[in-house]
Structure formats: C-alpha cells, structure tokens
Amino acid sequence: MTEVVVKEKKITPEEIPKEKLLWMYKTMLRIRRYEEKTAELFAAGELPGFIHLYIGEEAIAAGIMAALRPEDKITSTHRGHGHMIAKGGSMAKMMAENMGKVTGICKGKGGSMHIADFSIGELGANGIIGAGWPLGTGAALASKLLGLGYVVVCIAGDGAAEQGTFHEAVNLASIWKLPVVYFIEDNEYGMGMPSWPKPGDPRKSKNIKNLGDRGIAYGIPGVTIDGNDPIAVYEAVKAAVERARIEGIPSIIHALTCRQRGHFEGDPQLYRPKEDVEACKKRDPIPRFRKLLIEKGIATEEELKKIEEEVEKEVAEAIEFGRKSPFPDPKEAYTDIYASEPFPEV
C-alpha cells in the first residue's frame, strides 16, 4: 500500500504578518460557529433542504483565501459554506439564503448547496459532484484570453477527483497553460465510501494515496499537504497561485483533512467507525492553531477572546437577520430563469 507523503511546510508563523494569522484564526472560527448554529437551526426545522457542514475542514478555506487577491475566483461544492465565508461573503445574507428568504445572496433560490456571489469571485457552490472542475477551468480560460489577470482555485472533494471532469479539466489546463489551481479537499470519505480501508471496512475508492502525484500525468506540479494546518495550506496555495499568475502553470494541491459530522445533517454514519470520528476530532484545526498562536507569542488570550466574542455576535446577528427577512413572493419562481442582458464578465 502506498503511503501518503505530506509535504513539509517551509514557511514559519513568524514569516507571516500577524494581521493575516489573526484573520485566518477569526475566519476559521467564523466558519465553525456559523456551521454549529446551522446544525441547530436545521434540527429545529428552520432550514429547508439538505445541509452539508464544513466542521473540521476550516483550515483549508482560511488558508486558501489568505493566499488570494480580491479579484481571484473560486469554484465551490455542496459543502461550501466555509468557502463563501472565507472569500468574503455576507454571513447574514448566507443565513437568509439557507432559510430560503428573499434577502439571501441568491434571493433564497439557491439554498445551501448553490450559493454564488460573482461580486466577490465566488463562482458558485454546486450540488453536482465534480462540476466545479470544468467551470473553474473555463473561468481561467476567460482570464487568459481576455487578459484579466485573475487566478481560479477550483475546490472539490476527493470523491470529485475521481470524476472524469477532473481529468478532462486538468488535461486542458495543462495543455493551454491556464491560471488555475485544482484543490482537493480529502476528508477521507466520498459520501459513505472511504478513500482507504477503515477498521472492519476493506473498501477503498482509489489506488493511489498521494493525489498530488497525479500532476505527473499532466506535466504539472502536484503536492499533498496537511489540510488541518492553515499555514501549510496558505504556503502551498500562495506558491501555486503565483506560478499560475506569472507562468500560466496549473497545479494540483491535495489536502488531507476530515469531516467531524456526517456527509449531510441527519446522516447516521453507519459506514463509519466511532473511533474514526473521535480520531478526527483530535485533529481539530481550530484549537491546534489557537495553541500555536499563543505559544509563539503571536497573540494573547485576551486578543483571541475578543475575536471569539466578535464572532459570536456576528453569528447571532446573521441568524436574527435571516429570521426577520421575508420569504419571496411566489411569483419569484418565474424570474431569474433566463438572462435578460449580456452575461457579466467573471
């Protein structure tokens, strides 16, 4: 069995501005608190549809967005709340969207799995597994042909990396030298299928552990990193984005992480040993990063507690905004079906 070889990060916390490190911590915490409250609201019947939480994977969203410019784009997944929050989306409008309210980012029509906000470069969460790979590649092609200068980071799971769309997109990007980064969030399960055998479960969905090695097949860089370390994510994405922007060379980044909740809220996780869930929680990126900030003298307990209080307030205000917002008029079902004007530049 091939062992995963995780790239050791070279950058140290001291080399990153304090403001950026605190931003990453706050972003991770904002995602966690938002998702925890989302779970509570869903259980109480306040949110319609399916909900897929990002709890346990927050270091990835924070690390990616810390390495991007405002004009850079991302494509997201059905588990995309964290990506949207980290990219700068309004938490209040996100909550309203998840509640199906007219004040939501997509007027309540997209819901949890289909939030998009072109104004901040979030080209869309997507309920179709692997659909973001070609969409992001197309956006990168537009950037190159129109000379727009932005880079696209396509984010999807390890299960999505088994889709044909992944290989087709990476192949074209490598041939055409497009400014794109393919980021694989490996949370150890594609829905209920383990990436590699678990205790009592011999199944596996792939025969290669280090998915960064797939870059070799397309003549582009590839790396596997610790997805529970925001600094490791930041370092890898920063290097890949700079390479894509300057040289037009795509990259594959494979980040190892794990989800602490089920595939969706209400998932009994019968396919998952209890010890696997407990092991995942021990790898929680937030307390780990908090400890690092204090031990390195980057932040004090008082500074971090202030951040935590600010986050609690923001999440409470987002919930209040969503609850007070009205549902859309039924006639809204007939609007936004066709574009009434030329499609905006992405």
Given for the second form:
Amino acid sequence: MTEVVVKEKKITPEEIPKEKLLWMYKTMLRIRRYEEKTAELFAAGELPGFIHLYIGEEAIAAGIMAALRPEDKITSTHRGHGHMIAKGGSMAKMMAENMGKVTGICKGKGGSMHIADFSIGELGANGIIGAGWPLGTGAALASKLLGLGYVVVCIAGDGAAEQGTFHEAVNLASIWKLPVVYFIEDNEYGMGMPSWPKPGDPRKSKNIKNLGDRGIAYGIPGVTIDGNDPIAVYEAVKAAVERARIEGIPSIIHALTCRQRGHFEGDPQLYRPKEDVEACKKRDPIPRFRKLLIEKGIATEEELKKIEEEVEKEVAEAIEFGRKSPFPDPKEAYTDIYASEPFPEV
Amino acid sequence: MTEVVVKEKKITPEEIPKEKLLWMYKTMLRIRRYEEKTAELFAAGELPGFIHLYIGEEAIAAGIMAALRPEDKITSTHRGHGHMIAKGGSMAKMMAENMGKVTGICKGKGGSMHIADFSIGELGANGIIGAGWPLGTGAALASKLLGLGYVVVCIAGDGAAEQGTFHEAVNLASIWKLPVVYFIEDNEYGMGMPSWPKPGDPRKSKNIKNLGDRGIAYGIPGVTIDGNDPIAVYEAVKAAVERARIEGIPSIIHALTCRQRGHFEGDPQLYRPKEDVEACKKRDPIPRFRKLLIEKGIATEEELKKIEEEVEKEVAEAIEFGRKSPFPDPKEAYTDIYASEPFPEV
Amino acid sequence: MPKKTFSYAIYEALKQEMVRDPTVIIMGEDVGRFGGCFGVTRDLWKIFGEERVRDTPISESAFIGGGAGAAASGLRPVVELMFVDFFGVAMDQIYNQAAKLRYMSGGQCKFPMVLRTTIGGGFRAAAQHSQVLYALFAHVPGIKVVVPSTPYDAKGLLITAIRDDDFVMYFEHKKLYPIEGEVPDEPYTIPFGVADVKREGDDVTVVAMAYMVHEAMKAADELAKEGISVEIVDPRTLAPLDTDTIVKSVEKTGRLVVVDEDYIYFGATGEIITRVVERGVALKAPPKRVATPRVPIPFSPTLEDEILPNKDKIKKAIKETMK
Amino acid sequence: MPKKTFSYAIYEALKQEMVRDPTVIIMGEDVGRFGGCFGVTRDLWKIFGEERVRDTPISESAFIGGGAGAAASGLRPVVELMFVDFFGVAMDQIYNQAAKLRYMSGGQCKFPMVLRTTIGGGFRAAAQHSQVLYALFAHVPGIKVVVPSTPYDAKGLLITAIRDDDFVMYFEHKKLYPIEGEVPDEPYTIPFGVADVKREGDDVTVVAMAYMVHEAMKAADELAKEGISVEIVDPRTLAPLDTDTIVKSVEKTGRLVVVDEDYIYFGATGEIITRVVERGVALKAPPKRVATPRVPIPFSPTLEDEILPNKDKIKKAIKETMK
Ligand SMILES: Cc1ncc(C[n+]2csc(CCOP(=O)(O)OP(=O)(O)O)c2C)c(N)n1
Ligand SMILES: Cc1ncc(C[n+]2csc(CCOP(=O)(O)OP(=O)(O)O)c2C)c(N)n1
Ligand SMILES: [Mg+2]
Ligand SMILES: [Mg+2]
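Write the structure block of the form predicted in complex with the partner chain for the protein whose form predicted on its own appears above.
After this comes the whole thing, all chains and molecules, with the earlier chain placed first.
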C-alpha cells in the first residue's frame, strides 16, 4: 500500500491578501455555526428528511471557493451545506429549503440532499453518490464550447471516488481537455465504511491512501493535500483551476479531512472507534486557522470576535426566515417538472 | 502523455516445454482458420447476427490459456471466438451456435456475442462492453470463499477499460484480495474510435498509452506487454495468476495488439487509415511465431505442416457439424429462462 | 405465535438461512458493522464473520455484478442495494447480466442471487430516496419480483427467495420495518405466484402491494362502517403475478381498484387492470387506480403528502366505483 | 413531396437544427467518423467539425450525464445511446439526473437534451441488442418519450425534440431506417402528445407504435379483403400519451388491440388498455394485446421469430376480438 504523501505547501499566509484570509475564516465559521444550529434543529424535529453535516470539513469549502471566480461552478453532494455557503449562497434560503418551506432555494422541492443555486454556479447537491462527476464534466464542456471561460470543480467524497462515474468522467475530461477539477473530500468514511483500516477494523474502501496518484491513470496531475488547512486547499485549487482554465488540463485533488459527527444526524456511529472521533476533533480546522491568524499577526482578537458576532447574527436570521416562511401549496407538487409546462399529464 | 513502456520479456522460448509452444502455435492457428472460415460463412449469409473476428489477436488467447490450469476461468467479450477455442471449447459447438442451431453450445439462444461454456470455465462472452469485469470478480470471490483454488482472468478490450465497471471491479478485487487478473486486449480501436491518435485522426479514448499504469490507482501490479507475442503474454499471465492464486493479489495486464479486420464483419472501416490496416497485418503474430519456432529449432516444417493440416480438418468438420444440425424448435424460446421451470408466465 | 417486526422477520430469515447453508453470503454497503442502513442485518457480521457478511465500497455495479458472478460459481449471495432509487448505477448488471445470462447460455448456469432493496416514500427523503420502481423489474425478463407486506410474508418469501435457484429481487418498504405481526420461529417458505387475500369482502376488490396493503386495510375498516365491503388482494409477487386469484375476486365483487405507491403510468396498476379486463370479467364500474403521479417525489411535507397514495385517496376511489 | 428514408429524415433534422442553432451538438460512440453505428449521423462531423460532433469513449454514464450537465449550462446536446439495451450502464444519469434535476432545484435549470437510441429485434442480435424498453422510461417522471414510425414523423418529432427545453428520449426502430416516405425539405415540427390515425376503420382499433405500425398496416390490408375494417392509431409519443384520440377511436369501433414490440407485462400494452377502460368505454369484446413475451430475445432465427409480434399475430388477435 502506498503511504500518504501530502503535498508540501508553497504559499505562506503572508502571501495571501488579508481580506481573503479573513474571508476564509469567516466562511469556515459561517458553515460551522450553520451546521451546529442545523444539528439542534434536526434534533428538535424542525428539519425533515436526511441531514448530513459538514462539521470538521469547512477548510475545504473555504479553500476551494477562495480560489474560484464568481463565474466558476461547482457540483456538490449530500453533504453540501458548506459548499453552498462558501460559494455565496443564501443561508436563509438554504435553511428555508431544508425546513421544506416555499421560500427555500428550491421552493421546498429538493431539501438538504438537493440544494442548488444555479445563479451562483452551485449546480446542485446530489442524493446519488458519484453522480456529480459526469454532470460537472458536462458543464465544463459547455464552458469550453461556448467560450464561457468558467472552470467547474466537481466536489465529492472518498466514497464517490469508488463509483464508476469517477473513472468515466475523469477520462473523458482528460481526453477532451475540459476546464474541470475533480476534488475528493476524504473524510475517512463513506457512511460506516472507513477509507482505510481503523483500530480494530480492517475494512477499507480502497487500496491506496494517496488518491492523488489516480491522476496517473488518466494522464493528468493529481495531488493529495491537507484538507484541514484552507491555505493548502486554496493553493492546490488555484493551481488546478489555472491549468484547467488556460490549458484545459483537468486535475484530481484529494484532500484529507475527517468527519466529526455521524454520517447523518441520528447516526450513533457504533461502527466507529471512539478515539477516532476524538482524534478528528483534535484536527479541527477552525481553531487551528484562528490560531494561525493571530500568531502571524494577520488578525486581532477583536477583528475575529466581530466576525464571530456577525456570523451568529446571520445564522439566527436564517433560522428566523425559515421558521416564518410558509410551506408550499400542495398543488406546487405538479409544477417545475418540465420547462415547457403545462405538460398534458403527470 | 506517457510513452508506452513495454515490459521486457524474461522467459526465453527454450525455457518453455516444446508441447506448450506447439500448443500455442496450434491454438493460434485454430483460431485463425476458424475466423477466416467464419468471415466466408458470414459473407455467404450462413451466419446470422453480428460477428466480431479475432484475427490478428490470437497470440493473446493462446498466451493466456497456456498459463492457466483447466479449473481456472475466464470472462470473454463479443470478440470471443478465440478465447473459447483456446480455453478448450468445441469448435463444432461454437460454429453450430453461431449458425443458430440447436446443437450449439448455448442451444442457439446466445449466438456469437454470448457464447459460453461453463464446463470449461468460459463464463461467457458479453454483448455489453465492460460487463465481464464485475462478473469475473464475483467468480473470483466464489473461488476464494469456497476454497476452490481457481483464478479468473477477465478479458476485455481497451474500450471496455473506459467503462465505470472496470474501475469498480478492480478496486473491489484489490481490497478484497481476490484471485483475478484484469486483462486488457488493446487492439487500438473500440469500434471506430482509436485508442490513441492515428495519422490524420486526432481522436483517442484515453490519455495514457500504458494502461498497465492504472494498477497504481488500485495499489496492484500493472504491466503493458506485446500482445502479439504469445510468450510475452504467457509470461505476464503466469506471473499474475500465481500472485492471484497464492497471495490474492489481482493484476492489470495491458496487451498491445491490433485488429486486422473491421470492427464487425461488414464494417468498411472508412474511419481508418489504410496504412493502419497494412501496418497491422505486418505485425501478424502467427508467421512471426512460426518463424521463431523454426529458427530456434523448436519445430520442423513437417511438424508444423502436420498441425496445419489437422487444423484445416477440424475447422471443416466444425462447419459440417453446424450445417447438418437442425434449428431449434420454436417452443424452445420459452425454456432456460429460469432454473426453477416451469415458470407460471412468460 | 410470537410477534415480530417486519425488520426482525427479515433478519431472522437471513440468519436461519445462513446457518442452514454455508454458501449463503451477504454483500452490500454497510450491511456489516453498521448493521444495515435500516438496521436489518444487525449483528449478522458478528455471528457469521466479515467474510460472509461483506461491506462493500460504493460500487453497486461491481458488487451486484460480482454477486451474479459469485452466484453462477457456487455461492448464494444476498446482495443489498441500499435504496432502490440507486438501481440506475447498476442496472446493466441487474437486467442484462444476472437476469439473462442463464438464458443466453442455453441454461448452462444458474443465478441463486437475491437482491434486497428498500422502497417507498413518506420520509421526506425527496426524489432520489423515496421511489418504488418495482414495475421496472417486473417488465423485463429473468427477474422474480417479490413485494412483501407483512412480517409473516416477509420471512416466508425471503426464505423462498434465498432457496430459489433464480435471480430474485426482494423489495422492502421502509414504512413496514417497524410493523409487527405473528411470525413462526422456525423457517418456512411461501411460494411465489400465490396472492394472498388479506381481507375478504363482497363489493369491491382492492389489489394492493407492500405498504399500501395497510393503507387499504384502514380504508376498508372505515368503509365497512359505511356498509361497503372491501376485499383486499395482495399479490405478494409481481413476477410471477397470480392473475387467477385477482380475477376470481373481481368476478365476485364486479369492481376493481388497484393501489400502488409506484408511479402510475406504465406500471403495476395498468398491468393488473389489463390482466382482469383481457379475461373478459364483467365489471359493474370502470376500474380505478390509486398511485403516485408521474412526478419526482418532492421533499417538502406538504408536497409529498399531496402526491403519495393513502387511505383517503383509496376510500375515494372505492366509493367512486360504487356510484 | 420528396421521398426519403427514415434514416435520412433523422439526418436531415439533425443537420437543419445544427445549422439553425449553433448550440446544438452531437455526442456518442462513433457518431463522428464512423457516421453512426447505423449510418444516421453520416457526414455531420465533416460539416460541423469534431467539436460539435463528438466521438466518445465507451463511457455512457460520462457522456449522457455530461450531456445533461452541458444542457443545463447552455448547450443543446443530442446524445446517442447506440442501442437502448445499453441503458443499464447509464440509467442513473438518465432517470435520476437529467429527468429530475429541474424539479429538485425548484425549476432553476432546464435540460434541452435529446437522447436518441435504437430499438427493436429481428436482426438475430440476441438478448442484449434487440430490446425495445421504452416503457421503462415512460414509467418514471421527467422524460418525454418519442416513438416515431414513419420518415415524416421522424423528422418532425426530432425537430420538436431538439427545440424542446426538456429532456426527450427519442427511439428509432432499426427496421425503420430503410423505410421510405414523403418528407418535406424544409424543417417542420410535430407536437408531442398528438396521436396520428395512420389508417381509418370501423371495426377494430389497433394501437401500434414504431415498426409495429407497419406490421399492423399489413395486417389491416389483408383483413380488409376479409371485410374487417381496422383503424390504426399511432400515439407517436408515449409520454405524453394522447389518450383522447385512442379513446375516441375505441368509442367508434368498440374493439381494441394494442400491438407493441416491447415486453408484454408492466409496459405500454397494459397502460393503453387501462387508459381506455378506466374511461368506461363500452367494449364489444375484451381488449387484446400482441407483444413480446417476457423472454430474453433469443439469437436463433427460429426462436426469435417465435417470440416477436408480427402481422400474423396481429391478424389473429384482431379476429379474436371479432368473434
Ligand atoms: C449510488 C449511491 N450509493 C449509495 C448511497 C448511500 N450513501 C449515501 S452517502 C454515502 C456515503 C458517501 O461517502 P462519501 O462519498 O465518502 O461522502 P461523505 O458522506 O463521506 O461525505 C452512501 C453510501 C447513495 N446515496 N448513492
Ligand atoms: C455498454 C456498451 N456500449 C457500447 C457498445 C457497442 N460496442 C460494441 S463493441 C464496441 C467496441 C468495443 O471496444 P473494445 O472494448 O476495445 O473491444 P474490441 O471490439 O476492440 O475488441 C462498442 C462500442 C456495447 N456493446 N456496450
Ligand atoms: Mg467520505
Ligand atoms: Mg479494442
């Protein structure tokens, strides 16, 4: 088995504009607080359906989006709240969506597993693992053929990298020279299945640790990075996006992170060693990045406190918005299936 | 793009028992003559349906099967006559099958794209590109769990290696340590699509030439070999089969060969440079191997002539058998769907 | 008889068959240490070990096709597709391979594989985790389609499925898991192709499957008070489909309502109605169907409740046939 | 009007739409230099270049899903699935993605994609290259299902499909390719959901699709000599399905035979019969269906001929309704 070779960072925090660093911090925090409240609301029965939280993985969404232009697009997953927030989506509309309200970003038709905001280039979470790889590849084809200049980042999990769609999509993008980046969020689990063996658990879902090496199979660059460091993510994505945009060279980025909570809310994680959860919490990207900002003198305690307050407020308002919004009229169930409505029959 | 790195052979012909070398020669020849006659019969309208010939690729089937034990199994493809013959199937029953006769190996129900002979471990040709990868992987799982000791060689084309099933199956075998070998017959085309660019044709179906490198993506050995040299094939398969049988380590073998005829019979190959066909014919494995046997003093002209006569006779008898056999009774259409027949409804 | 949940009945069938026959294995995503996404396989991995209860990567084509290959080679795999909604990533291995290889080979091999999967809405799980879809598998050849509605049927039909030498798809409605019923401790089988009259009645025949049997039962209870006597026929398997029992019931009642949580068109409702009318059975009123419209299942509770069939819609349809 | 083959009519529609709208592109296996497996796309790659007529690797999930992603992002892809039999390797991208993403997003995006594919038996191509299967796609939501039977319909319906802002599946029966018919040179559209009465008659309504329209026509010609007057209704699209036209015809004739080359159960025959009987149309005889039994398509000519529907089977069914 290969050992994980995490790519050395080259950019130092000092080389990144302060606003971007603070933006990353705030973004991570916005995701964290949103997700924490989501957990509470789910437990209280205010959120129907399945909820998969992004807690502990925030550095990825923040790092990716820090490297993108507004016109760039992403495909997302069932664990997609963080991607949506970082890409610039409205917390309030996402919260309303997850509550099933008509003011939701998808009018209450999609819910957490299907949140999408095409207006900001968030092409959709997906309930089918691995479905986003081809979809994003197609969006990249449109960028190329229509000369639109955007890059697509297909974000999905380590589990999604075992789906056949991964293989097919990456190969297609490679031979067609499409402006796309395949980003694997390796949170060490696909539901209850570990990426590689854990203490007392020999299971694994792949036989190599460094999925960046899979680039070799397609003749494209691939790299494995520390997914709990937003600067490492930013750096890798920036390089990949440039290659993609200018030369049409796709890349694979494999980011190592971990899942602090259960697969979905309500998962007691009986399959998971307790120490593993503890170890994951210790790797939390937010305090780590906060410490760095302070230590390097990039931000003051006051500045960060102010950000933290803003975030609390935004989340509270989002919840308020969701709660106050009405449920959709039942007859709305029959609209939005076809663009050429009314369709003669449903 | 990577350059093709063809593995150096280590075994010399002298190290292989004469009978095995002659067996390989005869096997290649049996396939060749069978296929040549098939082309004639197809042109004459005696063979219904689609026919894909193996002409020019015989060294692969001969080399693989020379390395297998009788209990080992293979999965095959739409271009599977050669695999069937080399694995020890009856030419006569295959010919009868391809003519749609009731004496055919599949009672006329399958035809050329579905020939199978479970009694010799030929688990079936397949009309779906890439379908054999998972099926053979499952057969390898049975070998392991039931302690049956056989190895499965999943044979399929370069095109089949772009299907998602390839990725999923190889990964599964790798983590489960299954006794299986993934063998890619790269005949430079998937129907009309070249594996990599040809003169005046920039298309390609993959961005690396050495598909053996894909082993890296799964943490298993992978190698690219000369598929027109039966000894190179034999050597690579022998090593892979041993690893698989003893250690449960799967391998990828990528064999370079070429297709002398159209994709299917009747294909005018308008998409293909004429020189490409010529170049392929120059690489013909049979005269090359014949020359080697003579030059190395392994066989005499007379010995080879005798083999050649035996082969002519066998093929003629197979055709005779097929021609004389009756078509199935129409009511046979309703049997063999379920093992627990009669089924209440069709 | 002891009372058990539908979920436990399935677990018990799996356990007993694994004890009886060492070639029975289980494969799927999180069927092992997780205990199954809905907790059905529970501790089987502890009892039988991780060789026989195999957690897979998220590679449905590989492990369903792998199951087929293993079934043709001496194992008897019970494979789990977590939600039927995911079938699209592995349909070729299901319908072109497992279902047809026996026929294409002229009967040389057999496929004693069971593909268990979950169906059904009502969990606010939206368009890709709420579907039913069994009609798709009943349409194509080579698949036996089993749709249990009670714990008793679940156990008996699953044991039949595992012992059957053919490829069987076994559909578990998620709303049925907690439902309790009497289930014998010992193993038993229920033959395929034999419908069960879940309730006798004289005025209207309701054909219903899976969870809809229970909604139909509630409707029948309420209508009984209004003097309408409903007979409920549960086909239990869609392929083969026990047309005789359905026809016999409609011959008696003269009225037919088919209830199905699957999408309404080109599915089970049309098939069952046609099976009856093509036999020339005299009907006192046009047959009716109650099913999910051809709409992706929406997430929001108000929307999902609008489209799913339920007791009230069934009552309304029954009453319309009585006019 | 000029006479053209079915194949040429499709080619012409593709060419004219590609000229009209630069966002129309073609993708699929060997749609370029090979000219399409059945020669339909011919020289389009030369006319429009290899950027717009894209040969793909054998990766149906990638290029069908890719088509969907491209459609949501401003292109209007016409994607080719070489044989419908291959749908199983890409079904998720078809039915869970292209078909549902608009709905799940609350109408934020649209999918102006056409998925062309070939159907039908009779070529001794066996179980994985001879199927019809359109009922599967008509069952699930979000897909428009188009099944042309003549060159004229082929061109008009394809142009409608390409200009439609929704995901359309377009099924081409391989036996139709060489069939000739009158086709205007200029572009025209035929609306979806409008059946076409291909032959008028009084005694029996035959609903038939795709190549079966032609077998039904032959049956009707022969029966006319025996004094039986057959009306043939071709729905042309299965989703939406023009129930009104079918019902109107059956109201006139009082007899119904549905002819379909797809598998018989849980498919189009049951759906169409049910659409009629649930409207309470009075029938003089039980409705009949002529379709392929639930059997994998066998290779041998004697076997394949046994199971495929044809003129004689249609005649027999019609006569039975006349008894
Ligand atoms: C095709 C498919 N198979 C299985 C599932 C069930 N499922 C939902 S999330 C999940 C785990 C996904 O793992 P990963 O891709 O690593 O993402 P993570 O949840 O870890 O973020 C599984 C198996 C699914 N939704 N789709
Ligand atoms: C899933 C699927 N897609 C497409 C086809 C059509 N098809 C048949 S053979 C073939 C080319 C296969 O190429 P390769 O795997 O390289 O095998 P070769 O024919 O070169 O031996 C194609 C595209 C198919 N049969 N199945
Ligand atoms: Mg994960
Ligand atoms: Mg090839």
